[in-house]
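The chain below stands alone, shown as structure tokens; this is the form predicted alone.
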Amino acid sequence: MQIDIRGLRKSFGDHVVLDGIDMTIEDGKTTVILGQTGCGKSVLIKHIIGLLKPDAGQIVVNGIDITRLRRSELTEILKNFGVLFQSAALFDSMTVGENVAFPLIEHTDLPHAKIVGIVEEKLAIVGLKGVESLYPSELSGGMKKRVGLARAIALEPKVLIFDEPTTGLDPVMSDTIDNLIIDTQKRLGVTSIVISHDIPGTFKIAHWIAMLYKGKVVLYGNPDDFKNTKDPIVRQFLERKAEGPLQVEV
């Protein structure tokens, strides 16, 4: 599925979020998105998926304005779509089989022992064979963070979008991360959208990057486009330092 997004723009009160964001997120293809906490990546994710209504602007998903459809049929749309939370989210009082399987209850009619084959080959695909009897409180991070994918793509939706799916794993487990959601978007084909801070995994799972910075698109490009960049926003945001136009604030 691809994504156009046509000058979007949303402010809070008197506080500008996005001021007219233009971006295209390619079919099949892996587009990150960085900047800085607040820059608006996070209120840019919940207008992709339906959660907000921009004060002005498109959402097009192949070639429907998602913006001006009404719930239901927003709804069909968003089926398409899975998403893993930069926590996981995962239910506590449910096991990882139910968890995975959640979705499938809600959005199908298929039997028993259907979902129970697909939460299995779910599982299998993000390297957690038999894990289904276990609670989210047995998991370790890293864990969670598969089940949550599991989950994700039980549906076998055509867009799959990642909050920060590396923060609080040790390296190791991020590049496992990173590893999966490469994997998951060959085997499936699908698009997919991620929100991160980690610039060495930007590099290794992205088709495309666009940079945020007070509410527009600083950067558009393929990773080629942002290592020889010489636009010292971006720069000093790569090389990850305090000096320079990017202002932290308090």
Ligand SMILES: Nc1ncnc2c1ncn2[C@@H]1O[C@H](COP(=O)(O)OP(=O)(O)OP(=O)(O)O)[C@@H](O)[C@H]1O
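So that the term is clear: the rigid core is the largest set of C-alpha atoms that superpose within 1.5 Å between two forms. Note that the structure is predicted; figures quoted are calculated from it, not measured. Residue numbers count along the first chain shown, from 1. What changes on going to the form predicted together with the named molecule:
- The rigid-core alignment places the CA of G127 2 Å or more apart between these two forms.
- In a rigid-core overlay of the protein, E138 has its C-alpha displaced by at least 2 Å between these two forms.
- Superposition on the rigid core between these two forms places the CA atom of S93 2 Å or more away from its counterpart.
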Given for the second form:
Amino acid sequence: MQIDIRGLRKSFGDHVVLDGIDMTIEDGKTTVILGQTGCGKSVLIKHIIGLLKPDAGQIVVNGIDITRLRRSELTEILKNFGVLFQSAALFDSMTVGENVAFPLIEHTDLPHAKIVGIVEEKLAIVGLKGVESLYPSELSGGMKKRVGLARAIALEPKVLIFDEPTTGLDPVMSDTIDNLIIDTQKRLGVTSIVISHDIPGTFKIAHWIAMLYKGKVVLYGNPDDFKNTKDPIVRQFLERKAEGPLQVEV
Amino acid sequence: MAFEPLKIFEYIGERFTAFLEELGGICTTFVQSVVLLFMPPLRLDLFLKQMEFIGVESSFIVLLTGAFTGMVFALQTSYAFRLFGAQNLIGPSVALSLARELGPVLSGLMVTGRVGSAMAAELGTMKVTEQIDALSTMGINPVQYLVTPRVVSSILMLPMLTVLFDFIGIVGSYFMAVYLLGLNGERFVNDTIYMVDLKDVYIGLLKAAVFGALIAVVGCYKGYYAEKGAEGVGKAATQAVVITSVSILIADYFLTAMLF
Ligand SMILES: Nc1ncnc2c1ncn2[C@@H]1O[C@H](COP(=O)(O)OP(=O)(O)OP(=O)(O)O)[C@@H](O)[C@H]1O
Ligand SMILES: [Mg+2]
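For comparison with the form predicted alone, would you give the structure of this protein in the form predicted together with the named molecule?
So here's everything in the complex, that chain up top.
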């Protein structure tokens, strides 16, 4: 599914967060969104999944502007999406197993035994075994993230949206998750949108990269474009320097 | 700051619009939750879980408060009735007050403290930790999933708890009257049955159902629109209890005026 973002604007009160975002998420490819903390990356993806309504602009999925859809129509489109929230957003009244099984129970008629099998398989993919009966409050931060990942991929959706899948994971586990993203993309041809603060990981998984700054896309291109760019803001960000044109808002 | 008398009107106006907004929000939540009951899918297990939480798990505090209310009421009325030798009226007057007023109102207030605050805190936490967002992105209507089972179960369970309250309250007053005040037990029972109409009980149960709706709708509304952070969740829970308790007493007045 191709996603076109056109002239997207969003303010909270007089705080302008998105100030005219234009970009295309290519079908079947992985697009990574970079940017400073608080620059509006999560706000951007919340528009893509219809949780926030823009002040202006469009988000076109398969030729349909989803910002103008009714709830029931949006729901149909959302069935193709798997979303990992930045906070993992696991249902804390359910066990890990029930969390991962949830989308399967709600949206398929699979028999119980089959669902149990899928849950086990998806948890194994993210490196978790035998945690089905634990509650989210009994997990570490990184484990929650991975359970959230398993839940997002449970239905094998066409579009995967990951808000910082590797933040808070150790380097080895981060690489495992990066491989998982590459692998799902290759195997199922999914369209992935990944928000990340991990620069080496970004270069590894991305087909396209977009960097947000002050509510706009400062640079959109493939990893080589980013490695060779002369844009001082992007350079400073990639080289993780405190000094430069990129300002830290206080 | 200079004294600006016109600011008072501004303040009153602001509070009034905020009040109307909240009232509108609560009514909309109620209507939505009821309408969504009749749309598929019906998730029966969610309803049963809520009924257990609201009904079964509240029965102990309702029994406890009911027994003591009946006992103290028998004791109090006995002082008054003794003055003109009408002690045989203790049973009927306790039973009538329980069925018409104290049963529904006190059960409602007890359940508000236990259940209303818990609902606000639970939904509030789900809101601030993006669990409600996660539900909607999985194509599930959060109002149907979270609010409808709570509202419906609460409407069903409050009358049942009230029956418990009424019954144990009358039993309590019987023991008080017969064993402590030395009245005739048979007469107590006969007078009570003779004086209390089934209509009194029904109207009490109708009140209880209304209070049940209030408890769940306000609790869910406050949680659903909780502000970010632990503080927002705490505030939602406190406000849910205050608003529900006050509304129960106000609604009780109007229901009594209308129905009796
Ligand atoms: N519901 C909201 N109401 C008001 N302001 C909001 C809301 N959601 C986000 N914001 C503001 O929008 C800005 C962008 O937030 P966002 O969560 O998108 O940042 P981010 O780029 O994801 O940062 P991070 O990398 O730290 O996750 C922040 O300044 C935040 O305060
Ligand atoms: Mg974010």
